[in-house]
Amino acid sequence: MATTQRQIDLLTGNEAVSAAVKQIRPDVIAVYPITPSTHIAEMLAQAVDAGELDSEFVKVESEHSAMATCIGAVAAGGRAFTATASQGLLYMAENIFWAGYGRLPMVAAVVNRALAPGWSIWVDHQDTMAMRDAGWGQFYVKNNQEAYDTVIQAYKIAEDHNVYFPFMVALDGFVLSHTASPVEFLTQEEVEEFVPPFNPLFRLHPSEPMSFGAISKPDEYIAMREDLMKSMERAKKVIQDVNIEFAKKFGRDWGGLIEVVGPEDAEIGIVTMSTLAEEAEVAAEQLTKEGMSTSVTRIRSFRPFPGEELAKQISKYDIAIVIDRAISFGNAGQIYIETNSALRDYDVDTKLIGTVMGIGGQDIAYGDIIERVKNLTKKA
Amino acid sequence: MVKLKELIEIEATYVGNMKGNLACAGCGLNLALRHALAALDQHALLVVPACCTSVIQGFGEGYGINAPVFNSAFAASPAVASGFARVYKKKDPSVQVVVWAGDGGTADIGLATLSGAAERDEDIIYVMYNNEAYQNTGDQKSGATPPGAVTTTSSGEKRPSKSVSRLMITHGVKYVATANTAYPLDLYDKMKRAYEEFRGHFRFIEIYAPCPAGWNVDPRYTAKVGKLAVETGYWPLYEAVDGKITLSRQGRRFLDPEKRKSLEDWLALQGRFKKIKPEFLEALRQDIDHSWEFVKKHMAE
C-alpha cells in the first residue's frame, strides 16, 4: 500500500464529506439548505453542474422532501444521499422513519446543531439524538479525516445484506464543518473496489408488481420490527469488520465501534463522542501526567449501541465520567442513560457520573474537560 | 378518443385494480384506478400516500392492485415519486411513475411537496382524485371541499373550494386535465395523452370521483351524480396544455349556463347537501361561475 500516491488536502468536515461523497457516485442526491451543511450541498450540485460528477442533484423544496426523494431513489434500487443539520434533521423526521423502518439503506450527513428556540446555530447532539430511535445506524466523528473516511464505510455498511439499513454519519458544527485539517483521499480505484456498486434486496418496477408499506397486521408488523433488531446486532460485526478491512488496506483504524485512547490501565475513565473525544485525549494525557491516569473511551457507534464492548471497556475503570452534549430533559444525557444500563446488564459495578458540557455551542477546550473531571471525581 | 368497445376489450385483458380489493360500494375512485392504470399499459408504478387507496389495496399476498405501489407518508408523495423517476430515467425509461392521491393529500398536507415536484417539472403523472373531503378517516372537511357540503367536522361552509388544478396552471405545468369517473373515455384518453405525448414534463390529472359513502349518495348514483357535476356546470371537463385550455368535447356545450340542468337537482341526490342554506347555494353558484370565468380567460384561440 506504501507504494500508492494519495493526494492530501486540507478541508473543513464540509468539504471532506463533499469529497468522499463524489466518490461515492450516488444516482440521486437531495438537499435543502441548512447552516451549517449548506457547503456540503453547495460543493455536489457545482460539480454536477460542471459534469464531474454523474448524480442526479434534486433541488427540493423541503428537507421532508430531501428525504422523501432519497426514498423513492432507494426503492428505485438506486444510491442515494442527502445532508441536514438541526431543525431540518426534525423537519425530515416523518421521513427518516420512514426510511429507517422501510429498511432503505443510504447515507445522511448531519452536521450537529442545536435546536431552537433560541435559534443557535451551534454545536450540539440533541438533533441526532432525537432520531435514535428511527432504525438509522449512527456514526460519530472526530475529525474530518474520519468523517472523510466513515461516508465511504457507511455506505459500504448499510448496503450490506446483513445490515440494510441507513445511516447517519453525525459531524460536529463548526468544530469540524467549517475548520480545515488535513485530509488524505482514497483514489477512486479504491473507492470503488472497497464500496462495490449497490445491490439492492429488493426494488420496486411494474415487472413485478407488489406493495410497499401496505396495511400490516400484528404479527406482521413486529416480525419486520424484530428483523431491524436482529439487523442491528448483525450490523455491530460488520461495522468492526469493515473498518479491520479498511485500516488494513489504508492505514486509518477508528476503532469500529469504540475508540480507547490513552493508558492500558488506566483508573479513571472518560466516555464520549465526537470533537469532545478528541478534546477529552489531551485532557486524559494531561491528567496522566498529574498522577491521574486516565483514558479515552469513544462511541463512534451510537446505533447499533455497543453495550457489550463499552461495559467491557469500563469494567477496567475504577470510575468513568460520561460527557454528553445533549439531555433527554426528565432524565440525563443519552449516553449516560444508556451507558448505565449496559453496565447494568454485563454486571459491571465502576462508578459511572454523567455530566452534560458544550450544548448550544458552548466551546468545550481541554482545560474544561481536566477540570470537570477533577470536580467529579472529588465528589465521589 | 377510445371507443367504448376499445375500453373494454383492453380492461378485460389487464385489470389494473382487481377483484376482491377494499373499496366501498359505489366508489369513484375505483373506477378512476381502473381507467387510469389501463390507459398506462402496464408501465405504471404508483406513489400513494395516506387516502382510500393505501385502504383498498388490501394487505399481505394477493392485494388488490396489479401494479407496484408504494406507499409513502402523506406529505410525501411527489418527492418520493421524484426520486423514482429519477432512478429510472437511467435504469429504465420504461417506467411512468404516477402519484396516486386524494384531494387532502394534494390540496391541504401535500401542497407544497406538489408544488415543488412541479416546478422541478419532474417526470410524474400526477393524479389528484377528488372525493371532496378526507374519505379514508370519514369525511372530514378538506380545502376542496365545496361550499356548503355537510362534513364531520363543518356544517357547510361559505369559502370556495381550493382548485388544484387552476393552481397547476398557474404553475406553468405542461400538462393539466380535468376529469369525471361518470366519462371513462374522456379519463381514458386524457391519461393516455398525458403519457405518451407529455412524458418528461410533470403533468396533473384532477378527477371528479364521487364518494356515496363520505356525501351520503345512493351507491346505484356514482355515475348520475358524477355526470350532473359536469352537466350542471360544477365541473367543466377540459386540458391545458402549457396553460392554454381547451375544453373536453363531452363537456363543451356546458359553457353556456343556458344548456346546464338544475343545481338543485344535482344536489337533492346527495345527502350532503340536504339541508343547504340559501348563502351557501349562492357561494357555490359563485364558485362555479368564478371557475368558468377562469377557463374562459386561459382558453386557446
Given for the second form:
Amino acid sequence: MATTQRQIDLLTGNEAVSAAVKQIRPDVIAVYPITPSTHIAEMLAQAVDAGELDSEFVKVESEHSAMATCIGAVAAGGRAFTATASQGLLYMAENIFWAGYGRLPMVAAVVNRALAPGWSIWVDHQDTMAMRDAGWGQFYVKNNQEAYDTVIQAYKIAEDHNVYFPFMVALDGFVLSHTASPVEFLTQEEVEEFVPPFNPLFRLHPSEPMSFGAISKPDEYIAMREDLMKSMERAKKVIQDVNIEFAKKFGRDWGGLIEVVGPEDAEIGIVTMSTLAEEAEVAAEQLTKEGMSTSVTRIRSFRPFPGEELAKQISKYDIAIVIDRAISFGNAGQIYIETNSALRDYDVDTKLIGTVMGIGGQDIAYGDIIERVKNLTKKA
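Show the form predicted on its own, please, because up to now only the form predicted together with the partner chain has appeared in this conversation.
The next block holds one chain only.
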C-alpha cells in the first residue's frame, strides 16, 4: 500500500492554526485582530483575498461583533471560525455565552495572554479560565503540531450531533503563537474525509421562516441547561473516539482528554496543561534519573473536565503536584480546585499539592519545575 506523502513546514503556532482553518474551509470567518493572535486574522484575510480560500471574511469593528457574526453564520447553517486573545475574549464575553448556551458549534482559536491591569502581552491562562463556564469545550495544546491537529479535530467534535456546542483551542501566546517548529500537514483530501460537511441540527433560512421568543420559563431554562450538561458528558467519549480515529489514520495521538508521559509506576505526578507540560516532561525525566520517579499528566480537555480519568491516573501516585498558570482569586488555581474535587468524588487519597507558576508570562523552564517539585515534595 502506498504511503501518503505529506508536506512538513516550519510554522509558528498562529500559522499552524491558519493552515488548519484553510483546510477546514469555513463558510464565514470573522476576526478582529489583537496581539498575539493578529497573524491568524492576517493570514486568513490574505488567503481569501488571493482566492486560496472560498470563505466570507467579514471585517468587523470589534471582537463582540466577530462573535455575533459567527453566531449568525452557524444559526444559518454555516461553518464559522474566529480567533482572539485576552481583552478581546473579554469583549466577546456576552456573545461567548450566547454561542455556548445557544448550542452553536464553531471553533475559536484563543491565543492565551494575561489580562489587564497591569498591561501585559505575555501568556497566562486567566483569559480562557474566565470563560470556563460559558458552555464551550476547551482544548489546551502543548505544541504547534497539536494546535494544527486540534483545530481539525475540534470541528469534527463540535459538529457531532451528540455534542453540538462550540470549542476553544487555546495556545500559549508567543511561546507557541510566534515560535516556529516543524508541522506536518494532512492532505486536503484527508481533512475532507476526516471532517464531513457540516450537517446542522437546525438553521434559519428564508424558505423556512420561524419566529422565536427570547423569554424562557424556569422549567424550560433548566431543561436546556441539563441538556447542555448531558452533552458535555457525551462529548468526553466523542473526544476520545475522535483522537483514536485520528491516531489510527494519521499516526499522532494526543491522548484524547488527558495525556500521560513518563514511567507507569511513577511515585510523583505533575499535573498541568499547555506548554508547561512539555517543560514538565523534561523535568520529570531528569527527576526520574535522580531517583525521584516522576511522570506528567497533561490535561488536554479542560472542558469537558476529565474528572474520572484524572482521578484514575492520579490514584497511581503517592504525591501529585498541580501546576496552574492562572488563579481563582480567594481560592487557588483552577486546575487544582477541579482536580481536588475529582479526587474527592472518586475517593482517591493521593496527596495533592497545588502551585501557581508563569503568571503574566514569567518564563518557566524545566529547571524551575524541578526546583519547585523538590521543594514541595520535601514539605509534603
